[in-house]
Amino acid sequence: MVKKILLSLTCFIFILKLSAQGNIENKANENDLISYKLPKLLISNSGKKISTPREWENFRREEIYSYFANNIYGIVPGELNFQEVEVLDFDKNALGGKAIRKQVNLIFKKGKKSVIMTLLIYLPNKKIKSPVFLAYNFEGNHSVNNDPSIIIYRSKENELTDEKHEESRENKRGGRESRWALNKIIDSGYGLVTIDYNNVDPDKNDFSDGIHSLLYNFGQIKPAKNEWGSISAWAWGMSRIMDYLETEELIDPKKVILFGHSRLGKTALWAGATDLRFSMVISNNSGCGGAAISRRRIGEKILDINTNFPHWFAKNFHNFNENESSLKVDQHMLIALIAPRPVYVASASDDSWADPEGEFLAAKEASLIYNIYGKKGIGIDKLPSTNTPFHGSVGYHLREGKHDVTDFDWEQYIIFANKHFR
């Protein structure tokens, strides 16, 4: 009797395993059968075939850019430059003497409102202009490194709240150090310019604060449907920092590399498409609305992102919830807007929410415009194995691991920068 029960249990478990395996295979088959049709990168809206850099720059690029600006990220409704630069700190003996540390406030004002963007800058301690990585951070400049001299930003509007949480912030000093590989960056001859992205626009569904409020018309309380969401505002902030870097005698303004992770990877791509002064763009695990093809509908989808983060994109982007196929563009075209400047897309093997294969395919499809410029795009057809980077004018790697930034990532970005700058 016992033997019969054990035999029955064994059979039952075996059937469960087969069923589970069948579900996995069915999901795999579903993925294999994903059907979508990408809009043509090199065919204009009127049907004209684009075959030269001049045709791209004078005609097709503007069509694509305008569509992204009005329907996805949102246009910036005006101009505003910083009125004041306040140097907070300058130390030629940072990081044990091998780096210069500089901390600067860029102050923007309009009427009675103001926004302060606090930059943290580390540069190699050398008598030459340095190339730099420009990147937002998520949790404050003090989270980037355990340097006790990094100033913890306190906004005037929230002084009481900031005092209450200052100890908590102090405990976060160096808390994201593993993501920045600062010593590796400095030792390789590059600098780092970083700022908390919340300084430009707080990452919440509230358009009454941050930089948006300085550019409203009278009586306006939120952006128009085709105007900037937070990602476009953060991209705008990158350009205003670039304005400052062009005046900084220690930095080579022709070698400013935009870097961003996750939502800030989306930001880096849009900033790079918008501002041609950035010499290179790096997107790390940017996913939906970043490097991943939207029409694949794998991982995070447009509906997900507009529901969970309704402030990131223009209100017009919500028209494409569950309706990706009606877009006249897709993310390969966003990457193409950066051409012929080098661009790098990176994915992580365990980051299915960001759709690594969709990121790879977008970079591959964008390579068509790089080829027209005589540049080396991605020359492989299938998602590469983990930790096997491709370094052309379009770079790509699938790194083993989770949604994060690691030393392996930084090693590839430095190699990629060296390839194009040196």
Given for the second form:
Amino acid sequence: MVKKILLSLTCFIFILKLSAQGNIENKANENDLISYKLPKLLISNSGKKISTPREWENFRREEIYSYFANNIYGIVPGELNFQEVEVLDFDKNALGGKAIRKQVNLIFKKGKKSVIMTLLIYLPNKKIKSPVFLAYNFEGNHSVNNDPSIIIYRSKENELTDEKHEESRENKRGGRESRWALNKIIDSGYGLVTIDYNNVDPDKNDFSDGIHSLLYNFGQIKPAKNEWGSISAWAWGMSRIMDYLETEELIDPKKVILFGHSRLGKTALWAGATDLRFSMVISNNSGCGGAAISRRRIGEKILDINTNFPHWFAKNFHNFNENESSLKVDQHMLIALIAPRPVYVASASDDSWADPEGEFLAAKEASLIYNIYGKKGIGIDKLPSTNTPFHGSVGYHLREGKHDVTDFDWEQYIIFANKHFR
Ligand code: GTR
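Having displayed the form predicted alone, please output the structure of the form predicted in complex with beta-D-galactopyranuronic acid.
And the full complex, kicking off with our chain again.
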């Protein structure tokens, strides 16, 4: 008994000590003794206090960005632009006449290697430049809609022409329609630009294929420890698509909204942090390595993600397996890199693997930067109840249900985009 009391007393004193340490102190979980201290957004590495957009942009932003680039996602070790654009299809009478459909190949070449990115574009059938959502899809362009004219992409390794494979590819046509709300998007005056993320870098632990191999130095077979993993490669791909969108007369390049779900939500955040041309970023259920605070260690942890997906991040990120507290950043700082552009973080109530509360807290902490710009960030302090969206410069909602993208999510993104663009 005396032992028990002594033990509880020691734990109590331990928690008190931790709470006295800093101002951004959070407890991960009611029943959890693990406390953590977030690195401070507004104090530079040399201890300087940041209070103006200029101070933020001139050095604090850069030191945070470069830390993420070298230690988490990996730097892109060179430059490569597409050499050719091949228009595969242009139809002014798509989706029953209300949309224009365009399909385009962006062709990248280096030595004997090449990568082809096949874009599927739907735009409202209007004579104005449309704002667009730019988003990767998981299972091929033809999974996004049932439209029989969507070209099925065949990668070189996957060039199986036998009937069985043809049939299985056909079966996926429209298979992911429920995640895309395409009619809502078009009816609200937005376009959708999408591409299978495997086109840029196949999602497997193999660095001999995809875009990585086009930027190797002589004799190199895998990225160096601070160089790009797959997420960084996918983010790079979004920027190259943006290069093309800037030349597309039917699209307003000042209104390109990045959207991504899950691993692609992580990608959207990193792409938005890297490339300032994207005017808005939406991350849906992005979780660990996306919007969720790593130090909470709730749901998926750095060790889990680096074990299950060893190719997603830079090799340097593996140094932080079971070692989150030695990171000089946490994911609220990734969201902050997008400021002052509007950013949306969305969670789902049953998606505990992605740690909804951790996603919310990161969005809340990132709001400090928006305040410096004279903008309202998220505007709330506590995780809201389900299906109650908040649309400041930082948007947030906790949708009821599982890890997914639903019509409810898209309705919020369209309202959010309308609010900031119109
Ligand atoms: C999960 C993974 C998450 C998330 C998700 C996805 O298995 O643990 O980090 O990215 O996959 O992309 O579907």
